[in-house]
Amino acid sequence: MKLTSMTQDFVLHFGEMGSRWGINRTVGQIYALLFISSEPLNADDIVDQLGFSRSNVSMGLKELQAWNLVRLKHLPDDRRDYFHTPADIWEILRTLVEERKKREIDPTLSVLRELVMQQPSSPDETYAQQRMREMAGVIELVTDWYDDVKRLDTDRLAQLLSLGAKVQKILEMKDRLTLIPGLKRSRPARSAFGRSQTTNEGE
């Protein structure tokens, strides 16, 4: 594959949008080589194309395996290694979301969790704890959302996610209907962390 103006625009665009995600510019222009290339290129195809040394192309390689955003194929007679990226885009965006949510989410939601265990000494402190509180809360919610969320099938992912504000609508008829005669209301419950749960009431 020889890259043209369109596709070294993409290249390099990815590489800088890379450096704001907290990657490597070589790293996000290596991921972006792969993604447009129609065959599985090895580290010296990529040496080629983008003009980078051998070191920096199986550092960036070896990070890319790490978020296991690229996958390992090997071709007959040919003791070289090839690379390629998932052909289902939908496959790329449930990685990159459960890698991130590893790497930067649950730690934090770790440590929240220990800090308002603990026993306030002061009124500030007390103060600190109910703000880290509400916190961990509002993460716990989103990561229960996403583990449901990931277990959606692809067809049913993108039909959610291609609601958009409909889903207001629903809520609001969800909402009167909870107003019938009849049908018991679902309240709001507050778990240990402040998270909100639905319960029925008369349970």
The other form holds:
Protein chains: 2
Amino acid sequence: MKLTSMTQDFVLHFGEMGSRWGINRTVGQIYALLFISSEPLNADDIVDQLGFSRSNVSMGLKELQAWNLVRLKHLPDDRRDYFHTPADIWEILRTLVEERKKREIDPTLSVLRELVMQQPSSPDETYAQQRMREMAGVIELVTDWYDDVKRLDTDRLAQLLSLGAKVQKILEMKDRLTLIPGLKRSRPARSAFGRSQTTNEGE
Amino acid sequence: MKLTSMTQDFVLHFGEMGSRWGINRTVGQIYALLFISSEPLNADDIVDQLGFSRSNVSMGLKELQAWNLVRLKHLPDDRRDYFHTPADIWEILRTLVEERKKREIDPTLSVLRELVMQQPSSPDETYAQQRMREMAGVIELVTDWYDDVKRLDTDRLAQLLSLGAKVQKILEMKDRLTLIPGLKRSRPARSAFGRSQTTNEGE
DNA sequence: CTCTAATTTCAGTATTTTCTGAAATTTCTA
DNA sequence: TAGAAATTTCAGAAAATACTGAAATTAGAG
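Pass me the form predicted in complex with the DNA as well; I've looked at the form predicted alone already.
Starting with the chain above, the whole complex follows.
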């Protein structure tokens, strides 16, 4: 591996984390290398720097493309494919969340929706369905929130994030304002599923 | 496997998704079974229902305990260990997020912080460090937000989520209010890292 | 303390995933 | 359209992970 110690540490770390992130070592390292490279790299550059076989690099790049995490670029008078990661780190974050949602959440939500429609054939199944409904409920609440928030432009999103739980304060303020005309305390709509406990268990 | 078709579909799905979620088939199925069981189960119950070896179930339960996803319970006049998942689905969500953060994000943030402190030894390293700083910046923004939000009680959290991007509207309202005393448009504090693009690429 | 039930550990095996080199295919150039 | 460069495919090897049964350990009951 022909990298300085700093970049090597970074690349190796991404290789190690790869399995936890649902990609393999090769793919993790290739991504890391592209991420910190100021210029786009072609497959042979990657082979030179990481020492994987040409075919492995080819498959790794294919997977990164399937994840939408790398962009293809062509240089004038050079027919080789060059790869790079988006300059905008926020675009990368959006892609990552989107792809993980697609792989890790959507299939389950779809199965839950089917199972919850079926006619239960025993008390056990009725209970199981109730649990599935609760699970589908939270997933829907979170993904609906995400679908909403992902439409915010980057500045607004960053603003929202850095506000953190202070949003809470603003919500209360809003509540108080909404309260002015009538007299009943306003309450946002509840989603369709129930909550077993109401208090915060903390960590 | 001694399950009705509905519960079997659920359990098998969790087994298949397991690898995408960073656990294995066995662990996924055991979790699914505990999740939809109205009563706590002991290891032999699980062996009976899923058909894995006793030792495999033991290891699976150990892993689920390491993830903090199952609770141990004892029944009177029975020395066997019984396992169940929390009744409160929100508690489960909190645990899941916390554990995944611990495994998938914290180690990387810690590596990034170290590398970003080092003295760059070339223009390439300076660029690489800049990228790492951007990455650390987003991760910090998101995890700080999370640390804040996780303290909300469940009702508040659900309220916040179901509000979605409408928070945006409220932020604008707040901005307008804050504006009253002075005349300059108020702007929330920016975090320390820069953003390359400002526009929203959308999905 | 001894016996037994319950659980865990672990070495070996099975399975799955990753990786490679060679061959096939695609794409561009002349 | 022939030839060369670039890329992909794929069968088999290598490595990593999951799983099992047997043995060891732990924990409770008498």
